[in-house]
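Taking the form predicted alone, here's one chain by itself in structure tokens.
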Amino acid sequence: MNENAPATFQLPEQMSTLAPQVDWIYYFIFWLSVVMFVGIVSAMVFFAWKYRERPGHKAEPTGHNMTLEIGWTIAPVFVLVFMFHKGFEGYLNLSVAPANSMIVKVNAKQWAWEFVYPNGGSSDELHVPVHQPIKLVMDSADVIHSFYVPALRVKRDVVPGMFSMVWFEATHVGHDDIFCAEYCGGRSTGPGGTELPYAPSDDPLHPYIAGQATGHWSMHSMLYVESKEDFDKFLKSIGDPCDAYVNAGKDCPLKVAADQGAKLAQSKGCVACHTTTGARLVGPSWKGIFGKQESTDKGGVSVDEAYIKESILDPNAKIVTGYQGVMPTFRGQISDAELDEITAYIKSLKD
């Protein structure tokens, strides 16, 4: 089998050990397709020829052939048990998983994916190992979203309140993108609460280019495949730096907790909503907005520690006038320390 397959005028190329047979199916069906239309419709223009009308010709009933109506009614059935076999053959595979894959958790939420390690950390791109299995087991935080890399020819729907899974193992070293297949939905807020079609950030932390549209189509990340060297590297540079500090009972720095928060805000999505620059988007923007009181449906705040974590964890429990309450909950998604690291970042990010 060739481990990396070119990409063909349909297909993208091949990059997991499950593609050669998602292709094989897809062409059958594809060629056997042509071939029946092919046939059918030279029948149609062979007997419409034949019979058609002429002087001194009349036209009579064809009569009855049952070998012929038996002929291709059985014959289908064939195909089509052929075809069911195949198929589920090939749910099968995708379904069930190898004993030594490595797991990594995936979080949708809009508009961003959020990938997981065993390590405990976690990054807005996927990156595996080659020649290793991966099961990745995704949730979805607010609405339905689908998960979708081309060259895996791997699709499955992630559905908040459960948890769907998808394997895969890649065949060769090289990237392709990661899209949401699901039709999930999109808006943002602009000055007075109105919606607006598109995503007015001029933020240069924001994942999406100002004045385009937000929403499932581009909620975008990227696969990465590397050699098991440059994984380990990977690995390595998203743990979390504070946890050296932690583990010796001392207070992680601010520069190095603000650093960490900044790099989990583009990971977990929060850029997607809010800015650092001032703008407005969905939620408020982070500068300056530390310390400062705000009015909510339930009255004044200042924007501390607390109301930073509970805006996080209980997002709909103070929603700040002039925005809607529509930030999903974060709570069993961040650990406390990821907490900190984020509520440092917001305290640096001064007027």
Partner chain sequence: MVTEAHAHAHDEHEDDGAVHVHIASTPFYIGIFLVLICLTVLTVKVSYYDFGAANIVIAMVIATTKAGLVAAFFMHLRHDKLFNTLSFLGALLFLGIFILLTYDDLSKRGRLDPAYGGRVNVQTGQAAPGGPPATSATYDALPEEAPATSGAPRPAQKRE
Given for the second form:
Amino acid sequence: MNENAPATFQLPEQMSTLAPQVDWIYYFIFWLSVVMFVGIVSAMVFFAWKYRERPGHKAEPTGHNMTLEIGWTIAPVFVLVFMFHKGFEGYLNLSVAPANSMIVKVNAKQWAWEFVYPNGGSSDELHVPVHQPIKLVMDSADVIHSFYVPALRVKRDVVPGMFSMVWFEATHVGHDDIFCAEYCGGRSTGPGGTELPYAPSDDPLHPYIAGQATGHWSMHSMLYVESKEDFDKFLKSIGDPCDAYVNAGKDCPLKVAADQGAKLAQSKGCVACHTTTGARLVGPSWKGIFGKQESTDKGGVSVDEAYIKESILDPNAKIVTGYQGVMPTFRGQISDAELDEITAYIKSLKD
Amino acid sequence: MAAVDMPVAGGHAEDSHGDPHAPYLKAKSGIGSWLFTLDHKRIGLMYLAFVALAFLVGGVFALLVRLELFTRGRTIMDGETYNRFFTLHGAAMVFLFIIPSVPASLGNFFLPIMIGAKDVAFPRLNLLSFYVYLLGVAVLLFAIVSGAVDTGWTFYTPYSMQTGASVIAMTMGVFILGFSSILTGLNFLVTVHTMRAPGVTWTRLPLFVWGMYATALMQILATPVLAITLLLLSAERFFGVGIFDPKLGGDPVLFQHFFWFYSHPAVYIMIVPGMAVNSELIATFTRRSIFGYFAVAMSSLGLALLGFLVWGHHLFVAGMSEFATMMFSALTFLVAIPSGVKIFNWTATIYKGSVVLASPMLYAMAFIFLFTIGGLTGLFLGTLSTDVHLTDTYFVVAHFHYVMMGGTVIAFLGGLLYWWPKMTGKMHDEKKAKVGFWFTFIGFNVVFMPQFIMGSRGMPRRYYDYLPQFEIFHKVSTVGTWILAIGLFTTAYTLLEALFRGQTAPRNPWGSAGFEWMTDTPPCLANFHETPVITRGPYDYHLATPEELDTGWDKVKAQAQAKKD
Amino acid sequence: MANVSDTAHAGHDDHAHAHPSFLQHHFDTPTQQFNASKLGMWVFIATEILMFGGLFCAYAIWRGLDPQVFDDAHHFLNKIMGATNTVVLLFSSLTAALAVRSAQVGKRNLTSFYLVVTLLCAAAFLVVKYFEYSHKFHLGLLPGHCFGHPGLSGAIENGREVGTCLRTTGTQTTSMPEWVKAVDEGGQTRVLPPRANMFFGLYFVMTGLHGLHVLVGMGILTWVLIKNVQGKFSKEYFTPIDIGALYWHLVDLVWIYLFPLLYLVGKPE
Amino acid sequence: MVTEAHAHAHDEHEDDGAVHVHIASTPFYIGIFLVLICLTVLTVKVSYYDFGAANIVIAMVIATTKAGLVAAFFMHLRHDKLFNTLSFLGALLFLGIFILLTYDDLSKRGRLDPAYGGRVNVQTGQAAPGGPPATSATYDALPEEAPATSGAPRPAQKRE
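Show the other one: the form predicted together with the partner chain, since we just had the form predicted alone.
Once more the chain from above appears, this time first in line as the rest of the complex follows.
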């Protein structure tokens, strides 16, 4: 059903599943407005000509027409309610991300975007796979920015001190601009108060040149919608820092692995049930758990690497007393390297 | 506050005031007669002078900003300067020009006359309001000189807490201007309540007065919130109070709530007076009463009330909760109803009227044309899912310029041409006025029509530079500003020429039945020689006597002929 | 001010009744003038309510989102001092009302007496406020990022600057608020989290703005007092006293809400 | 229309032009004052008892009663023009709108999706950047240092 249209005179290309819905209501209002506008203005001009002042013509005293007045007060209400309904429907779709969304973390700062992918890698341009809901969890380190991709028809302010969210599902391979839509200042002077040079480039993918004056207008980035294969290739290219060590035939240092594990714990959603602060959620906290003696429904166990890996792949094997066996298995969703890294992370939380 | 009605008991100010029966411009002379005048008409004129100056300054900033956008990259200024210039354009236009424009100049001049009063209720507060305005202007100038501000006129936190220190001076200036606005509103509200001449019942109030009354309500109820917002912003910069500072646990979006609780009603403070002027113009130049007088009057009050319920529509993508977003969207659509009622009623008034296409009427029809576009494009922005795409783009820029400039400024210009003879006693050249009108009207559309398109295509606003695909729209828009400037300068020339070299205007040059035309041209110091007793409505052309409607042009022509002979 | 009727514009303005000297030129009757002044003052009061309203809104939000902090922090405000100030203001409100009454019945000296009492109460209020403020300063219970600082003086502690938390330019970095441990008004030692800065921010802004209004009110009442002593007012014309008193009652009204919201509402020990 | 005799002008004003106001007696004002004092004592007294969520309701009801008395009698609204009362209540109405709608936003953020509008990541306890550090956002994480020290309070305990 999502027959996505190319760019028209008024609207950019449709690249998301949301876009056709937005454009439908856009054109509904547009044609309604055209009808209203042409009606009002032609009536006005016609009346002004027909009843123009001339000898023998006199204005008729104004009468009353209650029906007409109530009519044009009430009639718009129905249209307005319809518009509100359609608009709100679209907005709700935009506000509730599907459960199977891939989470990409967006960090905004003056004047650049950073995108952090589930594998912990990050880039300054957003790459997403096609036909996959993407949920962007965004925050800003300094002032308010706004994430805006015209072709996706999404825009959301990125406010310091709070998280904001936007999601989309790209419908076809392609690319579009990412703009900052909320004014966030600018800088035209370099060190010593010298004016920075400024000239935009003709490269449509990189219209602003690094090292020049920068600001709200140049907080530009690109969205690349890629096939699943291309995206995987991209992910690999920015991926796991441990890979470098492993490829060189060395062991990944615990620190690097633990950092990567922390990112994984986040992106894999472990942290939804396990805290790292000692507080108890659905599952035991990871703080200081490594090396501890725990009693389980299968008897006492020492929390070591083997038990952690077992618990991830087969959560119901040994359940710590006082908890319920509600954790789903991650078998098949987690690589051995990732298992090691999460284990390293839990290990690092010992103290 | 102490100044609320503090008469100098026993003071015989007769000599400081002048003869109540002499024309107000001649009742007393000398610079002191202007600086210390308590006459609402002179205060209105002084306001008009400064408001026009502010419009000129804001307009020059607009021209420079558009000129910079004529080409990609650097055209005439660097990015920081650009940011300052669009901020100053916004601040000057909003706080110095549009908000005081119609109420403080035309309103001050005509509101008391239209209700048959000798003056506003608190003439000294009125003068105080003018000087407070000047003080605000001075502080704003200081802010500009001391480094200018690059926050945009909205002062959003936390950027406004990080950027240059002149933000404090700027917010103080706006804070002071707010007081001026409050004083004007308070004065008008009390004047309408207590100063109406015998026979001026609520159902006989001219629609201009209804509009001013609704505006006054909003000025009174909204502006204090701006005051506290700006105080908090200054306190935030000095002490770091933390209410709006995310670093201290505050919430930047809360600032936006505070700001727009004032600034949304402020948008109606800007447009309702424009509508008020337009009702007068339409009635006079169709020679009949406004169709649905009651509905038009109530729609002004309706807008005033609804203006307080919809501020959240500026925050649809700002991080507001979905529930608040839904509610504000629903409330926003309600605004369409009173606005629509006005448009429909004006159009219906032209039907079966006797339409005189004088220059003010051209402005009135342009108002309907442009405001309809401004209003209808508002529907795109009130609808949530399209707003997400369109907000913070040039679509919004075009939308509010169609409302603010296509609405208020056009009505203000129409009102100026319409009332110029009454205010100055001099008639302008209609031909020049019409030339000015067409340049303004065409230029305006050339500036802002392309902005709708580039906005819906995704061009964000407040950009110093843009991508190649938007270049053509920016070029056309910039060329439009030049046409617009020609139109505005022609109109200004027309008015000034009339002032210095114009033909003496008769009492009622347009043949209006409005109350303000029933007194001398220009009015005497006391407005009327005797307290008027009103026996008909301001638009009752069928009840007005031929003498009342007599334009007096025959006499003027006869005199001119006699002189020639 | 221009009094048209007792000048010689024959044929005009020779109204049926005398045009008293206090009647401004643009009003027809003293009633009209009185009603206009009263309405003007009430409209002004409406603006004041909305101006304070912004602060009440901020209060409602941060209290609603963080009730625990407000509960804990309010123990650092002295209920007795607050209550004393409430009584002082209420009493001054009474004397202000009585001043108006005396003016209405034409007892000029009594009016002056009541106005003086009102002014003394206002001064007493400010003195109590001064002691409250200085105690908070001493404990470091200050707004925003000043919270946790021993004062605004630029004190050095452990070789580290801990004062001068004021800033005048945006580029100055703000230090984060810190935990504060201090003895509260109930004699109990409490630890307040940095988030309590919001409570004290609101406390100082709300009571500060109110204090400013007290000062302005004192100015207005002093002016009214001087005019009264000069004999400008009478049974027929007492509008400025009425208006001044209305302003003073407004100051009282705001405090009536500030007192429970800041000093009382919260979990008692 | 404007030329009728101006003598009619004064027919509109019902009176002789002099100001007539309701004057209450001194004992009446003192009575109101005593009621206000009683209410102040009451509100302080009840603040020593915990009624949970009703604390604020009780305090506000008492405060509003007091404010009502001051406005009605000290400020003469009881015997004043109706519009003055309306402007007073109108201001309160618009203030109510302001507080209610703003509160509605801030209290309901993140209800549909916790990732939207939250200051703290619900999963990790990590505070959003640009905001205060997480330690101050989580109230329960009291500093380890024992709070109970006797003697004079040291202003602003510094924590390293």
